[in-house]
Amino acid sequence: MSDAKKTIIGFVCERSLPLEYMLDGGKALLDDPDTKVVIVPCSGMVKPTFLETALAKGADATFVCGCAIGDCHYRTGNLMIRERLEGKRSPKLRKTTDRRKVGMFFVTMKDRTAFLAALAEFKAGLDARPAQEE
């Protein structure tokens, strides 16, 4: 990743990560202050427009983090958002949305380290990914 600071907005299910130990008072990740978190009750409530709005308001990238697949507290929330972001379920991301800037992670409370590694990889890939084809 370039040395340029990236602003990342994440919509994170409150049941997927131990957020009470991971955030500062401004909802930034303690391990990655460039990443701001919006805590949601379930990743399934996240609509693609949330991500599109974050990008339109100046975020360099955005992501959704939900419970591990097969372990959603509300049964299918993580499947719903995954299908929306993959374009298999409505509402979908607009075709004009730069998908290189949209990530998704599905983890359990025990996967904090794995989540941070996946987030770092996502951020590093932002500069490495080729331009999106129209």
Contents of the next structure:
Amino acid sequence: MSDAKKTIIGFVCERSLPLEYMLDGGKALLDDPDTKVVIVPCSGMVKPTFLETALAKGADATFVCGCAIGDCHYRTGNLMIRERLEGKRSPKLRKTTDRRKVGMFFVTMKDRTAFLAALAEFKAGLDARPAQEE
Amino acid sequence: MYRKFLRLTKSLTVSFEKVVNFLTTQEHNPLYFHGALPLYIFWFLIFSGILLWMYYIPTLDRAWSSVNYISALPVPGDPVNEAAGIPYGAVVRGIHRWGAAGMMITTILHMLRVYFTDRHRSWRWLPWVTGVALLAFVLFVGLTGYLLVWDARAYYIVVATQRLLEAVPVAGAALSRFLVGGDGITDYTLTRFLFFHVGGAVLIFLLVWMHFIRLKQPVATPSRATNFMVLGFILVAAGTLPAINITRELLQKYAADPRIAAQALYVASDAPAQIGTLVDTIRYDAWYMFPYWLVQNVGVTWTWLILGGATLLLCVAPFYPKDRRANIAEVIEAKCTGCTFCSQDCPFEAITMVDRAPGSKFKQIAVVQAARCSECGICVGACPFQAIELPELHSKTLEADLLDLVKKGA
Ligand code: HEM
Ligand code: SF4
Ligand code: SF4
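Based on the form predicted alone presented above, generate the structure block for the form predicted together with its partner chain.
Now the complete complex, all chains and molecules, led by this one.
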């Protein structure tokens, strides 16, 4: 693990995590200040271009967090973004996007700990990788 | 207050489901198929019902014995029952009866889940209100099913229903006659009950279709693991406790026969109905017969008030508490190419594609029907041309936020 400071941008559905207890005054996660959060009403609102913009403008990684699969408040939002990021539904991620820097988490509002663990694993995976050819 | 209550129920539901997620993973959590479950069980009812229908005779003197013929356990030495019956008929009848209980239970669970997780309000009023009608129909079809057996309990239900109907102002007497098809109970009465039962089941199909009108891609099939689990439940229940007609006399007479004794705890139906002889205690099936428990314990008027009040409360539930609705999706006309992506992805069928004037650059334009819009923004995620936006959360704003955060982080 490197201790270099990272910038991670997450798009988080307001219904998936108990965000009101998870952010510092601004938009950084209390448990992981490297991670900054953009709040959306539903993970299905996230356009793949948002993730691409984040990476292009200098974020080290980016992710989407939505409700548990099967439990989207708007029925299908999390399925849509999952299919988009997996390249099964338009609009898709650009082919040149480094998929390893794009994460997906699907959790319930009671899964805060599980989410933080998955996020830590995602970050560790970034460090473990050889330098990217960009 | 009420909002707080809804938040609490949601929190409790999610906590409970989290435990199940831990055991089954999200993809196979049976609780996430709450709407698909009653529909799945409905198929069991249709198929087993068709088999029963083939042998059922809807007349006063043959109804009970035809049901008995379907399901009778062969009883050694009994002139009627020896080696009689249809192979596995009692099991098919058991599937029908346990399936009916299962459908009622899963329908109620589905309703509670939808309510507890705040998925019943506002733009969802149509699935909710058709859901209330579905609940009433499931109850109606279940009750008419009990009538077909034409045992002492069925007769009790008919008499109690007539009393309920007669209490209706003005139309009461006519309704009561309509129920039995004339002034008294005749063979036509049972023909009518069979019609109610089968016709009601067909209407359930129609209502399910209405239930889905505003739901894009309804989750209507449970995961395979869930399917096998439900199949297992029903078969085990129907196999160990098949539905049979053992009268109390038969039970006494053949108490020594282990096959009969084994069923003693689950006497499925009563002795044949005797018109004019009302049993003083009926065995309640909690899922279907609660209205008659009410009739017996609080009287006809209160039964109407309780059932009517509950239905009314259910029907108005989706309209309270009111939400502030200021973030309904808007189409930017100049940018919309009519590609249909947004209307394909909108989970509540709120977007229709409308033809543009002839000679326009693009053939169609997306139009949002405000009352159906959930303000979820899924259409924003779907549109490749930035032609649809939530007014209070423009994707330009989101992008600006995002750039801000990247800058701060670096
Ligand atoms: C025969 C009984 C019923 C069947 C087969 C049935 C089936 C379903 C199915 C398959 C869905 C779609 C779930 C999804 O894809 O998100 C659904 C949704 C829904 N049901 Fe039912 N349902 C029944 C009864 C009821 C009842 C009794 C109510 C409430 C009174 C109800 C209220 C709703 C509501 C509000 C939704 C929309 C949920 C959402 O938008 O997420 N349903 N139902
Ligand atoms: S925000 Fe868009 S996708 Fe969501 S319900 Fe409204 S029109 Fe449909
Ligand atoms: S996705 Fe965008 S461009 Fe396509 S029809 Fe909808 S609003 Fe128009």
